[in-house]
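Only one chain is shown below, in structure tokens, and it's the form predicted alone.
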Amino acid sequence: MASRSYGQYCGVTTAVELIGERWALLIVRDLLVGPRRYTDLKQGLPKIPTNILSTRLKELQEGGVVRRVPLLHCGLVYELTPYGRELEPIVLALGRWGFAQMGDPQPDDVVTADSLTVALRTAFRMDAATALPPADYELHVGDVVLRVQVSADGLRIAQVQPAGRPVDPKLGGQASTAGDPELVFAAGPGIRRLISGELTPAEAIDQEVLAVVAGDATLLERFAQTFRIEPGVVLAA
């Protein structure tokens, strides 16, 4: 647990003391996709110092949040431990939370293969999924490449670039990347702007905020209805 303290006996002080310093809830971000080795945490924030990682895991091991064991063909890696996993719902809607106010995104700012995942969890509907037939996508933004796979059995991400991430199979599954997807598309940040619906995909393509690289265009009109996160709505639908 971080040495602060706020002096206050509450669920959220406590909470806040564990999981409040800066940098803390970003890695239980990358570690709710899957175990890390810290090589791997420091490449998905490459603005974080080191020894502020190293204080941080410290810290979310010590809270019980965060464990260090060994995995076969990884090393050591951090991986949340089940207490650290109830925060799931916790990140996911703070992030449709947080959401509203993303506006455009700066120059120094990136996209990773982590956040990535995340943030498709965050706006997946699962009742879109469990009425649409089933769709096999191929995401491209920037260096970060994705297979998703979404059904009514809900949604399965494989990270294609950067490979060698391990994928938590409790958490959401390992989509296949066997076998061609039927959509490949390219996009942009500005890709918010097509999940908050202020863009239809006609208009997302027209405005090159996304491309089709290969495959089934008319696809996207479900990729928009399954990854959607209405203005105003913090809980999932």
The other form holds:
2 protein chains.
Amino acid sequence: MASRSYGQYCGVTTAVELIGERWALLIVRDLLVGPRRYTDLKQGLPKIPTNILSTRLKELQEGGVVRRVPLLHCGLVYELTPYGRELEPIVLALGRWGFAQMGDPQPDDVVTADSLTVALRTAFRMDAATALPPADYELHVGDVVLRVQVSADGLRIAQVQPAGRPVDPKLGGQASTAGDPELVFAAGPGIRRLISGELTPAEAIDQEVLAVVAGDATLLERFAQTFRIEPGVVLAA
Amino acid sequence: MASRSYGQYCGVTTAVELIGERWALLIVRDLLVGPRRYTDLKQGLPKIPTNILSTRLKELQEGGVVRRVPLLHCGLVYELTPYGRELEPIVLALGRWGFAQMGDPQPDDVVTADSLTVALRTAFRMDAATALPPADYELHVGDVVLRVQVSADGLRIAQVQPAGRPVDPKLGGQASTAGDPELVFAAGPGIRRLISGELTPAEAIDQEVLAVVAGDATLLERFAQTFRIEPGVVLAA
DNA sequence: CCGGATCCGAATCGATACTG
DNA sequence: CAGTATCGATTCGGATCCGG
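Got the form predicted alone; any chance of the form predicted together with a further copy of the same chain too?
Below is the whole assembly, all chains and molecules, this chain first.
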């Protein structure tokens, strides 16, 4: 059961033994968004074999990264332990690092709600959020819908069910999202080029990587300043 | 050749596809210390199969993380690209994170020069280095010998050959290490408990996890303040 | 539907041997 | 020194199945 040892007494090695197996860090990524049920994880990681998911969850529990929490009369969820949650800055930094090397999407690549939520967190600039007025967006990518609220307090992201209102706050993103968003827009994977600064919002609309559905289109400028990944700037708290 | 895709369009996923394969991040760890030849890497990773090492090096090159540099009349070395070097804060943070979960060493665990060098970097506290007077240590762990110089300018670590003087600056640690160290001491793996603050230097000597070979034993206090990993503090620049 | 366990072929890894 | 080749041992992936 103990994963094959690398035979070294070293912190990096220990870390890699804990979260270096295939799929493990992606499970952590999704749990960073919130507690998830077995089935949620399976949906969020469409290509993971079910036996691998179950094996990883056991290993992550043994490693003290994840714990299993029964919900009274409601099934059970997996969640990160405090120790597991310490991985957050590392996962976000890895997301920024990997962002630089992302090409265009493969034909059957998907964008999941959790991966997009984490991606927005990796790109979030607190400095821009404090310097600019608050903003309230609704972002559509594929059939994922996110309510993204930026203020001087920070970033709040809630996952919205295609049908109507945000998902159960206990499981999904965060708490209640009152009122209507100021800007609703839809994007394809090309939104990556907006985040990287390769495209301005105007160019993004021109090239149809982005489309305003409703609200104040000028807010796109603010969005582009708030969510931005510059090459070479991997680390942040 | 493209590693099996996780099927998601996401920065974290891309990062894991680049450096998530078995052994890959440990190769990066060693290259963080300096350029290394194939054989150096093999020695620094005693349990890596040679075909895996060669496969990983190819993949890391394809991913733009590592490059192969011929040395005139001297063989060739692998080194991190600038993009690969951006992993440094991530690897150090992972080292700190894994440190918390390190138990006692397995019977056949080894401590290599590069892993110990990186471990000291993960534990290094710049705040302590600037607050305290400079210090110059020689640390022995197993048959690894490191010259560790701390000053307000930062940390310098050079690997010393068992025979005598530090290794070739071009390949090994850093440049010339003039004069003699102020303190020479030897440690076993239990030095982990000094770094974690679980043991004071005096207790460490009592319990024989540490032994002063030469020089000013009171410098051990300064060492313990300069190299320290507190639980929960994973991230630093 | 939820939360897995089981089975099996395909791909990868690990150990050793061998080569320019 | 810098790898390739080979081959058995593991792990992964895909599908199916099962108890609540």
